[in-house]
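The chain below stands alone, shown as structure tokens; this is the form predicted on its own.
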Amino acid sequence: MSSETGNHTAGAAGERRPGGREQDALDRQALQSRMAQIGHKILVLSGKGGVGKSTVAVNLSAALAMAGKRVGLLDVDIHGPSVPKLLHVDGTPLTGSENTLYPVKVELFPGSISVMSIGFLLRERNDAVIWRGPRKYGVIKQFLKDVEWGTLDYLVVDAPPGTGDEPLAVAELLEKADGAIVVTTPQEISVQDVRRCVVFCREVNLPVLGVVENMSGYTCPKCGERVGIFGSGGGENMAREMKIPYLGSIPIEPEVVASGDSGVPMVKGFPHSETAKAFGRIVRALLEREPEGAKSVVAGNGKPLRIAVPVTGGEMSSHFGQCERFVIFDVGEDGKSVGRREELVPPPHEPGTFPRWLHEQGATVIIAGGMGSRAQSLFNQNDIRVVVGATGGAPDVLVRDFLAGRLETGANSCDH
């Protein structure tokens, strides 16, 4: 693939290679050989720029990728990519060979992102590429086709605002996406846009997963007050007028910025703000979308059966208030197999916080070793059954064990 590009025009990259039918065919094979390793292709779209589309696309690779999936990006804004910038991966020579480029890795600690986007190809940042249709559609599919994203479980597609070239090669060429998250903000200018998105997804024969509304409110750090810069409920309004998900509200904070600046995701760098919290719940609904994970047994007070473990070394923690995070397990509709599996890191452990935490990530259940009586209590009042003295070993064991009623556990190692 070449990487030649120019402030008016660009070289082979995006160019039809000739050939004809047969070429054709080829391309079409190596692509569905290639897409046949991802589980789940969603695109993120939106029908007006400055909505920060990019910056939910990069927090939810990054979100998908922290709760334990395999997970690429791949940045199709043809003419602003920012992807790359909101990584700090920007400058960042490709490798690959003639037919094969590999993405970029973004580690995160836990999780990584495989990157892909136009941006690496340009000689300078500043460059334009100034490119018709056909360009643009031979680009993205040497993105899709050639390069080596190996098995993943999402693929997610930064497209740029509108309904043009760049996201309907990508709604053509993935044919089976799992379908698109749309992007707005408060205000009517932009959910009128947004709407002719929505529109856009119907023609296509694309899903649409859900609508995101950014930027959706700030809250004064001194005063606690809460001011709709931009409106509110705009986005909410919209996908209940158009009977689409709202997926949720994304607010304004300050530490976006530091965040984009630094390359490093919101969810990473500040995991405790709302916009964290924001993304997780989002993450949630689409985890929950997954055959394995979609259906759950209920525990006993209602809620679905989530079974916590806190782990250091791989291994279930002799405390849990000493864990580096925890994995928590969905359980299958039969009560006795495992569904999903997530890997979170817990915030700063004190007094009364794992158990306010493992409640707002819906778990049910905990296994630990030792826990004194106060955390019980604690974890008791938020819903969540404790079983203590489980011996260590793998968490997935531990779990598998747990449901067969074969846990064997001992003493509480802490009954202070």
Second form
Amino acid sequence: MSSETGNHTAGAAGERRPGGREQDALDRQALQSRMAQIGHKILVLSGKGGVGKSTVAVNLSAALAMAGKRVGLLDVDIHGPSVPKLLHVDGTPLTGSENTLYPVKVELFPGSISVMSIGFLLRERNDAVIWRGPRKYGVIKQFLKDVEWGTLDYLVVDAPPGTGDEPLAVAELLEKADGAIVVTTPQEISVQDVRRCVVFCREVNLPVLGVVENMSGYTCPKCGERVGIFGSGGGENMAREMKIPYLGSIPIEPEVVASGDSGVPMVKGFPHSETAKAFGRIVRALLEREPEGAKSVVAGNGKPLRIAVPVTGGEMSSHFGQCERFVIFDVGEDGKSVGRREELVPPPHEPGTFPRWLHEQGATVIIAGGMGSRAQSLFNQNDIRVVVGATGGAPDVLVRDFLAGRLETGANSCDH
Ligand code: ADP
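Starting from the form predicted on its own shown above, please give the structure in the form predicted together with adenosine-5'-diphosphate (ADP).
In what comes next, the whole complex appears, and the chain from above leads the way.
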């Protein structure tokens, strides 16, 4: 972090008087236009600190990125912004200008996480403590409004713990969020905090996507016996009682601490751990909420959905660079119905040509069999989302299945 940037931005947010209704309206407009480029917004909340909220936010974001999503991770936990450390980007200098801050990119093939943390702005860890209530609100607001995310499928927000003014500010400012994931540990005291969190969500009209019970039991690596260090099942019982979805439990695993220290999320560094598997299940549940395979893209960049499929001999070509032509489909505003279909012959293939050319044709998605990470990032830079691992067949069938959320994708056959 450059101390100049931190100093400047935190100070500006703090000093600036809201400036009356006019300024508020301008700020809201700026925030809304940033948010319009984001498909899904998910808040990660907890009744108190130390229950693993940031660990959940980071692993959730990483698992979504590894599922091919463009993810933003926003850490507004003023009192303990730990996301930069958990992703090994602490100390990264921020770039941007007065009203624009660029997030720090963490590539997690095939997707990526754009990270922004209030921790990048703090000159010293004690800074937050001296901010008074209204200043904290101002900082959170400015921060949300000024980050240049670009187009994202998901924005995961690591919110301040508790149910006070700070999480309230986040919930209010992130209007139309999909909902909150509430993290708890199994102890009765923590579960009570979560009850308060659930009531809080209801008061601010924020749907509760579900509860995750973290630190739920420990399995002895020597004898395999499961020990409920903080108990277990409290979160699940509470979820049942409050009629909210239970998303699963994450055990105590020493690797979680090691992963936090090394800055490599569990889902990447320890993919076979119970923790990684639990996140896999949570992310699948979230992705199943996307009824049409590409809905997030439609809502995401505000452009009409236009899907390109590389084709040779009437079937999807698994090596897009060698295809004879592209079949391009327009999708209706409902994100489900297929409209106009056209077949176009691309220019001679050289690295970067197809992404640019398809962008000029208005394509927003390409369905491909295999694609290397460099090519994927060129498509992403041209605002085209890449769906890899399609196993072949007629382009019309692939697109129909994609829109119905049932396109089967296997391994990326070109993952060099
Ligand atoms: P919060 O964001 O709620 O304050 P953190 O995610 O920072 O909590 O986690 C607090 C501490 O607990 C960290 O040191 C983290 O590594 C550790 N931790 C979190 N979840 C687990 C787990 N399932 N097993 C072992 N340690 C964990």
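Numbering follows the first chain given and starts at 1. If you superpose the two forms and keep the largest set of C-alpha atoms that fall within 1.5 Å, you have the rigid core. Model, not experiment: these values are computed from the prediction.
Relative to the superposed core, A239 undergoes a Cα shift smaller than 2 Å between the two forms. After superposition on the rigid core, the Cα atom of F320 is displaced by 2 Å or more between the two forms. Core-aligned CA deviation for P265 between the two forms: less than 2 Å.
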